[in-house]
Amino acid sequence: MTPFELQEPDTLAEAITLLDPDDPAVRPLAGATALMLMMKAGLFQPTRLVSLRRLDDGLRHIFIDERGELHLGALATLSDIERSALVAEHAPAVTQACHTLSNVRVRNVATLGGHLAHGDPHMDLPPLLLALGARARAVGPHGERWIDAADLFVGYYQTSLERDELLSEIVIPSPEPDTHATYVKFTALSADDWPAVGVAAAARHRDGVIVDAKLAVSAATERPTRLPAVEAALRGATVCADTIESAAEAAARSVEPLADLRGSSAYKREMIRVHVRRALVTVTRS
């Protein structure tokens, strides 16, 4: 590992200072999961890392303010989203998610921020925001901006974060009554691995009619994809078996699977039309 420079700014306002728009060394550093692992391979080799561990300004909040929005820091680890009441309260797939996510010893150090900054596809949470209409709050040097969480990922590691910006903290909107939200994931070498697929579904129904649905694919893909094709053929459809297995088949051939370790192109297209219809019986029969 070659030497770099590491700042420990005291607030968020210092720490956006020392980063710099025009060098890709450059770095935050929040709970480094990730991170180092890409240094220790020698992936990626820093001249400057801008460490978040001292920042306060609110950014490790969990709360629900008065419209029935659910704002997560960005500083808040895994395991603080993990084990609230709050989170399972009003967005259970998340907690659900989260009990799942990599393992303990990771979800104790590694913060929200820094899972959805990293860009990794193949990272849990990302699909499942996207389905619950997620937005995410970035703050740089010109002021703050909010981000639709489906606008945040744009490439494989990519998201349209500028290098100068750290994001502040996610919000998910208050759900729709009777809405039902699942996450799912296949993993084709240990439980506790990147999954080799990640499918989320939101979905809420009245008397045997679909009348809103959001789904999500993710870690087969170079970045989480919404499927909105296949989420409007899914409005007003009627909640049955033909439906569902229509809509997983149409969303295994919306999308192109990366073929890696984990699998080939073809076997990740098949696994994800299983989870698919296994994520919208789940949420249909809610």
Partner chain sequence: MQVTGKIRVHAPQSDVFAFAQNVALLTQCIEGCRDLQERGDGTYAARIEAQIAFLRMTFNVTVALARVEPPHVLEARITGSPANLAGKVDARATLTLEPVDAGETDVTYALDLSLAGKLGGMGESVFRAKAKEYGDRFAACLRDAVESRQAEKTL
The other form holds:
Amino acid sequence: MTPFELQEPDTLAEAITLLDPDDPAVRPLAGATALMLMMKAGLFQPTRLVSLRRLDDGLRHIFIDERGELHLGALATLSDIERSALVAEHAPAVTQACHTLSNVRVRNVATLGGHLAHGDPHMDLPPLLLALGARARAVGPHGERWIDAADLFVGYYQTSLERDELLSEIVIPSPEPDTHATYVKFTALSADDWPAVGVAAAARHRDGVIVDAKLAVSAATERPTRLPAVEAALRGATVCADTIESAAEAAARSVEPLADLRGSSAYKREMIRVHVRRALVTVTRS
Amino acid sequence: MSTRVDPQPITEDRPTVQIGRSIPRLESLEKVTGETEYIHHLRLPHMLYGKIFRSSVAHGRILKLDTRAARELPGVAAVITGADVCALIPEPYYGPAFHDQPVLAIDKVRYVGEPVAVALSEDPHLAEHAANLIEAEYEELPAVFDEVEAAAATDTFVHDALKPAGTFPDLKHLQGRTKTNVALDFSLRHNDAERGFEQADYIFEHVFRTPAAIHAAMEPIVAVGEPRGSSAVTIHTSSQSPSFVRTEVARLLGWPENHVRVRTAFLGGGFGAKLYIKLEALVAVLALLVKRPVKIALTMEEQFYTITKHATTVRMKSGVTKAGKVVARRCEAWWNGGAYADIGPRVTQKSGFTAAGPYDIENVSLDSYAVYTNLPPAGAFRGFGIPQLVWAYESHTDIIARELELDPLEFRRANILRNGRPQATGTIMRDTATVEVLDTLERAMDWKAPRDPGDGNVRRGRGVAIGFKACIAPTTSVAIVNIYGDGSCAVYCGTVDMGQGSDTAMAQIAAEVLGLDPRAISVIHPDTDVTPYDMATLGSRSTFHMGNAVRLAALDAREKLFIMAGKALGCDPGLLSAAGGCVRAPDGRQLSVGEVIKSGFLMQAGNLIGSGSFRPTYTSPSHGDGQSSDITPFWMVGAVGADVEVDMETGHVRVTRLVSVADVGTVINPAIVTRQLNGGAVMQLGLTMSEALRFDHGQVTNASLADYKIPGILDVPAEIFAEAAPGCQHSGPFGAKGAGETGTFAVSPAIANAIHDATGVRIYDLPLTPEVVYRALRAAQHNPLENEL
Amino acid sequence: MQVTGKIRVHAPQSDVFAFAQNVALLTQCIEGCRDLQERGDGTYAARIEAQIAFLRMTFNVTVALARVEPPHVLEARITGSPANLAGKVDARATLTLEPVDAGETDVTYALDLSLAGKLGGMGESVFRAKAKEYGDRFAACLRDAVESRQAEKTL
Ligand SMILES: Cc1cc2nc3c(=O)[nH]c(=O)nc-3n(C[C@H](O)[C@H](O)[C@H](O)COP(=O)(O)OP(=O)(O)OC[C@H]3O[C@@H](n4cnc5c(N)ncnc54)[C@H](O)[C@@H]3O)c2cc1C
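Show the form predicted together with the partner chain, please, the one above being the form predicted on its own.
After this comes the whole thing, all chains and molecules, with the earlier chain placed first.
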């Protein structure tokens, strides 16, 4: 690793001024679990890192507002989220996904903001946040804006955040009654490996008919991807094996999986089919 | 000081006190409180850090090496290349079997990642930055990667000529051999395999493969060279073989051994990666060149370029009668040794002669080839090649049993090699609990109980496998037991404790003889200026060899203690006994050990020193047919039973139960033995399910633990269990033999056999990743999954 | 790692070939390729600045045409090393041109990319994920450049 400058500002505003809209070698730093791997690999050679660890306002909050929306601070650690009773109640699928996300050592320091801002398609929570219709609050030199989770992830390691913008929190809307959500993580190597395929689904069904469905795949694709056409076909369909099977088939056909050390493209396509089916079976169970 | 060479069994006629006790490891407290010494933490005054610049081509001639930018970087003390090394040592090639590996590349590079130059600075980050500024220009040469292709190559050779080390008589004939990538071809002929095949009713033939892998010790390889003037050097190293390091570095420098001091501390794991010379020659040379201490600590990534487990291709052929008797077996094994031989030729021979398995087979023919390729060097790896062979012969054996519709366990038992029968080398098997191991496994698995085969998406299966290993021979261990003026006691031995609990076992052995509390005995860690010679901590040899040496040393010290006590008590020393920290006369009078010493030296002073030296007998196999009447001091046997669940839609395999049974002779410390067996089984579980080095044009493409996945706690089967089968190695200390590797032997085929039991699908190549299993399932359904780039 | 792709170009095979055989033109289609200098021996020196999100890597490379078989096949070889990082990059790009009709050509590209050193050992997955995207962008750029020259010709 080459030497670099480390800044530890006290306020979010100060942190933003230390960022540089034009220089990709200046980055914010939260838990450092992702960035350090890249630095050790020599892929990223920063000139300046702006640590968010000393921010006064912490940004580590987890609360439910008066509208029933769940707010998760960008600097909440993945362990904070895993252990939060509010999260377990409001978004149990998030709690469940955290249990198998990496390992406890990483979860204790990794933050939600870093998890999302990294733009790595292998992260576990993004597809789930897509399926839950979450949105992100971004703060920059000109104030703040909301980004729909679906618009946050642009490509491999690429998000729609500007270089001098920071994520401050994620908001998961209050689910419609009777919504069931799940995340299925499929690992090809060890159990605590990154997913080879990740599938998130959220659905509402009434009287045997699917009222609403949201579906997202990740890890096999270059970014977490919603599957609107498959979702549309599910809406209004009766809950049965055929419906689910054809949705799984359509999902597998609608993406072009990337081959890597964890599986060939053809294999990952099969795994998408299997895990979309399993996710849909879970969320449509009565 | 007296030394005994005593390979004969020594039987104790009284019940033991310390043997068979699960006392906690001596170092547990200091380990959990972070006080343990590791070389990784060592910092010496004026020390420089070295960072290695490595080859980026698999095979090439070095045309130009430009180190200027690195040298001119402020804060860089020096940049050292192969040419600088040659100025100090004209022939800087090392290796335990072949003198083929240069301290730094000279003229040529032979694999991606080979050390070419070193940048030195007081700041490790600056050293790394400087190493990145070094530029090399190569003329690329054709490269060979596959072991079978390399062995047959006619125009691409990794080395111009073979350079055997001369220490091994059986390598002498290879001296100067050219135009070959085969470093060693070992063959064994036991009766007539071809005739055996003719007599057989069925012939089975299969090819099995295993990939290269790494040891992944949590403490990466580290060494510090410390010059003492210009004619002596101290090497602090995380080595499993300090005595070898001293001999080899002294040879390179042309110095007597007493000018080289090698010391170790605790090791954060070794598994065979830290044997022979790794960084030691390099740091010694660097320190002597720059006249300052030099430390090189590898990163986890660099371990992937330093030492690996042999990838193998093994062809097995068996002739079997209708009655289910294996009458002939032929095996050919190709070991992918990478660019430098390291200990590969020993693996090829010492494990090679067991390639037919622990079976009583009339006609055996074995050929085993150590092959050079343009990949990172392969060396010793927990099991020393045995897991690769067991993968082949136990998959093969299972196929035969299932095709003949014989119970796999019964089929093995019917063919098992029993005590009193000749192994393929001709050596008569003794003190080896093959049958007991199978019986214990059968009971522990409840083998005959009805099972739930599962249905639909989840299929369940059960498999067994058994493997064996001969302990490496001939090797020597020497130990000293020193009783101090106050009666406290230390054991000086060269066995390296790298987490296997050897300190505790040695203390228990010495304590047993001396009637002391093992927790009060200190074990002095290897320091070649202090501790006597030991061949190395490898191959499950320490409990047996060093255990015997420590026992002899303790007996020697006790004899002296009894003579002194006899005078003090006015009693025949031959009638005395040692227990509870005291020497006792038959009439009940006793003196503490401290009081005995005081009586002899008239004050709290002096030492009582006992020494012991142990080297078992050995007859080297004859060239050509590999026959020997005394091939090994003892055999180890390990069997595994596995229950699996296969997800038929994904190919994902979950091992739900893993049972290891081993013949370890008398158990010295049951808790440690259980952990060694289970630890070995989990390590091999990783090598079975996920671990494999991936290469692209010779470059490792998963050189990090983010992409090379070792098992985590969630991969450990819900039920994991280990048991020692009843056994006694009469030539071992209190009947003990090694246990460090046995748990690894049979894991892989037991799991593959269970997968076959569950699904009917057979897999021939490790690892058993979900995609591999899935593709096999699809192929069996005549609906293969498309291949792609 | 290997990636392949195919694109249809609205230009005759010979025109596509003429374009591709011109290293100066061809390298304009390699994203981030700068400072091309002819060395005189048929090889060219260049710098490639690869940018993957916020990761920026500079490679000093040599570009050469390794195989020229008009009007079908053209192979370029790019070798070099990353700046400030020990290692090597070696890429072989093969273009196969197949005429569809007099005015249209199918261009198949096959990129065989290998990385040695840190980028190869620890960064392979990143490059693998991006290689296809790079390849497709290269092909699209090639198509656009050839077609715009075609348009100029017809004007
Ligand atoms: C061994 C290991 C295994 C892992 N396995 C898994 C796994 O199985 N599943 C999984 O999902 N993940 C896994 N991860 C990834 C882990 O989830 C991420 O590393 C982690 O979430 C990143 O959080 P961080 O706070 O450490 O981010 P950092 O490393 O600090 O930052 C990551 C990126 O986000 C940027 N950033 C950080 N905070 C902000 C912010 N507030 N606003 C804008 N940009 C910001 C940084 O500049 C950087 O680009 C694993 C990681 C490791 C090390």
